[in-house]
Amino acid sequence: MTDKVKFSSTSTYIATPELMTSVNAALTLGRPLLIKGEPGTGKTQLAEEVAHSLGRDLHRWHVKSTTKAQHGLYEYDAVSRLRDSQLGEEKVHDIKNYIVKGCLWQAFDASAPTVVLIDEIDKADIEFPNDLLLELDKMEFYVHETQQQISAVHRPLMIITSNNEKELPDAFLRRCFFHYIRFPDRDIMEQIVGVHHPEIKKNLLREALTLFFEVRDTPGLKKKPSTSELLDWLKLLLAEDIPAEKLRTEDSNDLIPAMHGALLKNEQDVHLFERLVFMHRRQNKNN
């Protein structure tokens, strides 16, 4: 049964066109999104918004390099059992007070559909994805310690994200419908902007974009600045009085624009952005 609410852009969230459609035939397929796209390009907060917009409860699974699938089934407390055998508790008796219900599980006994967000999976070990296969197909899995078949009461949407560090196996993917999330162009990203700084200057917004995506654009760069870096950048600019002509100073000593911190995260990219804008300016003035 497919949900008769459709996700659309909200408030808080500006969705593309393609962005809309692919969580709309996860929902009507019933299968896993499978979320790709630079970090910072706002995959994690797409759960949130689409969870938020369908009106159904959130349940998040952050995945580390340790987590197993286990993990987001259930987990049986043998330590605690054996502390409450040894101090005589009546509960002992019953497995079941031991068995601590996981993400998946909790998803699965909701009265009403929920969205699941499966956050980082490609952190995982490689096995991980692949031991997922029987709970993302059918709904499904097994208590080995208490016998008992567990089964979603309502098909939860998975909202599943990958920063793509390591490949994700062929029966996993074909279980799901994939989307990637392309860096927003300029106008997207305005209005992005627009909805966290909507009190920002038109001047102050065209200069602080124009200088961002060069930024981005600088060639060697290690580590782009994302989407969240720009939406903090403008926040101090904000918070500072920045003005726009500020951030296209010809001064020597000001290579680098100001509360360049939050854009640019290493020595060495800094160095190259300096020596880079050094070189132009140089240009330019021979010229």
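Just so it is clear, the model here is predicted, and its values are computed rather than measured. Each form is matched to the other, and the largest set of C-alpha atoms that superpose within 1.5 Å is called the rigid core. Residue numbers count along the first chain shown, from 1. First, how it differs from the form predicted in complex with its partner chain.
Superposed on the core, the two forms differ at residue 270: its CA moves 2 Å or more between these two forms.
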The other form holds:
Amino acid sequence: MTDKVKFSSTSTYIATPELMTSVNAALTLGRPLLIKGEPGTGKTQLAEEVAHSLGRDLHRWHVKSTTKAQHGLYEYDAVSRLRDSQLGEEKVHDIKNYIVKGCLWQAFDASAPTVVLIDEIDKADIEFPNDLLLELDKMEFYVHETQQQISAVHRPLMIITSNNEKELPDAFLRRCFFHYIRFPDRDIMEQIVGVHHPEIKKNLLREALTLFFEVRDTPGLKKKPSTSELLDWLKLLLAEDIPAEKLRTEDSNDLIPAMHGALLKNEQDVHLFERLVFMHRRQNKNN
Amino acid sequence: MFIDLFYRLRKAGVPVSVTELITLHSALEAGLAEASIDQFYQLCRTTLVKDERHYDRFDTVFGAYVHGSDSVMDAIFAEIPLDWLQRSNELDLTEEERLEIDSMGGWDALMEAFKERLQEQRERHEGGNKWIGTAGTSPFGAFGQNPEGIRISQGASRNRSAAKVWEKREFKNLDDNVELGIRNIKMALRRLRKFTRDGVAEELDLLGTISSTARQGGMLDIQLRPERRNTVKVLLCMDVGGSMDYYIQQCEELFSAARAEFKHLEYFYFHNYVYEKMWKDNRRRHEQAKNTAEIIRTYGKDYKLIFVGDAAMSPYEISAVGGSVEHWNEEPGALWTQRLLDHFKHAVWLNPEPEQRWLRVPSTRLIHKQMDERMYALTPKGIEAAMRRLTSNKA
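Condition change, the form predicted on its own to the form predicted in complex with its partner chain:
Full complex below, order starting with the chain above.
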């Protein structure tokens, strides 16, 4: 392909080689990229970072349970036209005044290639992905009201995220590249924390990550803390200027309440966590 | 041209299509995988596999493809529940079972011996007294008679008695990846889709607008109404383990079909019969069980309740206090089922056993009666009848 622009990790986002391959494949062949993964692993973030690093505009389309495929293309605002006709407005005679461009139309129209984020596609109705097949394939659609054919000037890079709440249809999947963002391992996690909090001290990071991965490994946790929650937590630790030693103090009363809230989002999990911190400290004492 | 890889993937159950194979070729032509085999692997995966559930299978096939041979070891290891290798101390075994393990020199020794033997053994084995396989007296394998044996890769238990055996720990989480060949079940489930109007008013009500505008003396008065949307809510309770192992395949198909069909689908598992607790994740069934009473409080009366189970058990498990095979139940299971049925007016029981056998099993007769004869066979025909019953107004 002509443009040799490639995506790689940025100063604010760590991408694994697998992820880079997927993004670059989607970029080169102009196909949509479907991203899945645990909540909080940076799926939505990816689109922003890709757009930023490629210097492209980002069009965001956040899908809700009531979203229809048509909303992304255009909407015909019949209601305001009707109202205008009652009030005798002049613009009522041209239907074009009432066609509102959707996110995909804007991206297709753009003079430079863009990035389109279709966020949480699984939230919509079962038929939603099926209704977008042709648009994603050919990157064009037809406006019935004005009898216009809209085709993309430049094929935008489409990044679609899903939280696995619904199965996506095969026909849709076949047109996409797919990548599942695995939960990062410790090495990657250190890099991720590094780009977000470069000022963090090594020993604090070590203690914090140990605790974090232990929390994640605890069986029975209702909701496992994610990368984004780890980053919030570290931000808190840094803001409060909590030293590494405090994460493993001997005093069992001193559980630093500020940090619970960022990592754990329900009561039972907090209890479990407290037990864990206690055990962790006891272990250190024995060593 | 990777045709071989393509067919191997399809054989392993990864749904790859020709389009995707062609995409892979275009990607290779575009020079996306010049650097290394790793990049080639990543490119293949991102092009051919569209679901993380298939990642593992893809890895196996790709590995075999690149190295040119299938690894028997990996296949066997994949079958060993991780729990056994990692969480042995968390298993709550009975005193007897502990003694049995001790006769092999304790749990660790047993697992050690197991791994060693796995190293030695490279092929399928049947009979005999040492190798891992079937029908032997070695402590390792399936269908054997050594009481302290480790059971590997059970397809189904040979004689269907609900003894307190190790294999009850081994409930597989129902994997919903059986998508092909279930079109007929899916069609039957579609009957459950019912269009009702509720939710946000967002569709123009033309008749309403005309009449309302007329009433306003010609001033436009726009009326909106909620759009038609699928609002069926389903609570699926499935029997896992024990005598149900025979039907786990069928249940997986149903589960897989059901998931794509409804807006709200909640599922719970139980073992043999419903008691005060059910659970959502088989591996975490002890930590994450949910009180049946809480389930009744949580989900509204508009949920349709579907039990899936073979209803074959000892009648005590239904009607007696303490009748459960797994724990001491303070109240009989029948009472809990009745509470569920009182709350969820629309309920059916799907039974994978052939219909003609039902009346010969006492427990099935009991449940059939308690369900007011709302028991249906787990066949497309039975499901269709069940769905008709669920959507009818008759409670």
